[in-house]
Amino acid sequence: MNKIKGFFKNFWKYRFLLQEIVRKNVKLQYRNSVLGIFWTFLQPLLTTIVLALVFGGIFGQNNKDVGCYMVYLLCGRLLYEFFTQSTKRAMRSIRLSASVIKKVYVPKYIYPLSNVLANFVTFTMSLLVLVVMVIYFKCFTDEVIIINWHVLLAIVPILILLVLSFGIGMILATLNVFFKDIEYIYEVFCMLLFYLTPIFYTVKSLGAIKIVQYGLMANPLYSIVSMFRDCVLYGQMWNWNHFMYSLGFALVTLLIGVIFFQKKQDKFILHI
């Protein structure tokens, strides 16, 4: 309980310098672009035509669960992407702030953390081209989009994912202190992530493999990335076994990596 009650004092002490770590972040993310912070709209709308013209054929055609799969290929690209740019930066954030740590006392936490919340605020604002494409398809198509209180909802599956990208970033940080390859599995990772995760196909659509359907919905991103898609697509509450089982594994994810993040801290300065 000491721990504890000594770990929230801790943050609140540094909480304006995590509050500048954040900004810097977010600043250097486009310091060099010439279009600077509008790819952060940008991106997710080019990538999403991408998959669309690619996968539209083949899943999005004829396919009564999509519903717009303009706006379901969205959802799940905007989630997907927060987690990965989320997790790789917050696994390198200890390895790039090496030179700070070993002349100034920070919390260490703070480096993983202040990159994820900096991607979090990015990923906030690129949200407003969903809200664009939605009202777009709404009021000019004749695609299925039901708007209604539930989009208020949304903020649920993305606070759980949050903190699931909070706690693998503390694993992966630690894990690359002392392994650096970790760096190189994790992308190849990631790439496998993007095609177990249904992001351009629905879990139905394949058929009746169901070893791999429920292999699938094993991934705590499917229940996410489900989650929102129930709130902001199709106006309807969220299946509670997804709240569950996506909350109860970011939960105990957070656990893991806050525990092995401070068992292994103190030995960081021998490897960084």
Second form
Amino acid sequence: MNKIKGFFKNFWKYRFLLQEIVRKNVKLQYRNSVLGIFWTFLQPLLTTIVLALVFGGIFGQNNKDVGCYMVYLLCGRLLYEFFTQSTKRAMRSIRLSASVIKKVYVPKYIYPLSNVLANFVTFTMSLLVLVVMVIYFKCFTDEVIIINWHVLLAIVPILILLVLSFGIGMILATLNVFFKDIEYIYEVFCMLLFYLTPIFYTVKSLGAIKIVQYGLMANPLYSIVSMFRDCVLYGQMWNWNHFMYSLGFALVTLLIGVIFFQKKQDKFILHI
Amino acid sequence: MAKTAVKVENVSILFNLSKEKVDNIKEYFIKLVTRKLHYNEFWALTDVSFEIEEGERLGILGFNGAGKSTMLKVIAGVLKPTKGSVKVNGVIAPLLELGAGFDLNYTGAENIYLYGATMGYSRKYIEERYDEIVEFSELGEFIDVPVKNYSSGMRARLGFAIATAVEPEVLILDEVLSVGDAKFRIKSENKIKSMFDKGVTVLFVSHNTAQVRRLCTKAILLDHGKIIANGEVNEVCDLYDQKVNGK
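Got the form predicted on its own; any chance of the form predicted together with the partner chain too?
The complete assembly is shown below, putting the previous chain first.
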């Protein structure tokens, strides 16, 4: 009990550090680029257009399950991008802060946490693109987009994703201290994940056998993306199985991440 | 009776380092299979105990590899002792290798807040001392230039200015008094002396016994991870000088 109290006291003391690093990461991300912060909006927009051009013909047309294909794509891509970027940066955070960690005492989890949160800030800004796109397609085209009060619930899958990203980030950050190979392996894994998550296709449209379909559904990102689309594209309540599964998965991951990190953190200094 | 500022009790540190650094999976498996995964057990510190009272200034002497830096890392809370415990009352400001907490793409001004936060201070607290820091560092208009364009002297000056502006209770000095040009050196020694007058507790690591005699009241001498002398600064320094000349 005392340990938990000590933890919160320590966290409270270092909340400014968390703030400063989040601020730093957001500020520095686009510094020195001509368009600066506009890239937060431009990048997802442009990559979504590319995806639409490449896959639109195969998966987009005559697909009743999809609705508006551009919005369908953007939803998936935004969430996927947040997950991979934040976990990648959390993974590298401990190594990159080696010079500080070796010299000054700081609670080490601040580093993966602040990196995930900084990405979360840019992610929320990039949601503006989604808003603009939804308004455009709703007002100027006859695409089917149903917007109702369910849109407010979109915060739930986003928060689940945040927890999941932090959990995975802690695990990766710990592993990366001991084995730098993880960085390269994870890069490949993220690419695989892009194709395993229904970003540009629907599970049904694949026409795959049942077992493959279930395999795809085991991916927690699938549940999260589906819930998000239910909220902002289809205007309906999500499938509660998706909710239970992704929430459970995220919490278990968080628990594993925290325990793993906690157990190994005293050894970090000997390896970085 | 003065309060204890730092209490080090029976601290031992075991480094379990492999002979070669293994940091990728391939190497690990090759070494595991070929049974080349030797571990070198090495006690960097064995059963070290001492106390510093508030306002005392302790010099830590010893030859290279005696465990001085390890000792400071333990006190700063960076390294956990394998055995024993360390208690520190008050805020510690480590002045080890100044500027380690800087982000190179950040400007000097932004780094002041970042560095302050790394030491556990709020933005408001740093804001109050901002002008003082900028003035002491003598950076002037360069404060808005990214730190990557600074010279090492400028970086050290900024680091020193931040670390001393926050008025810590315990100050760790690790050969930092050789920072910058002669003018700044005098200025920084004066700054540290003025902190002495306010009653700051100091841990000072140096090879220079003249400097230790000048700045410290007490000293310990470390050799191969053990304390071999602990007492008045002049006695310990004499012993150290004897050892140096003896070798």
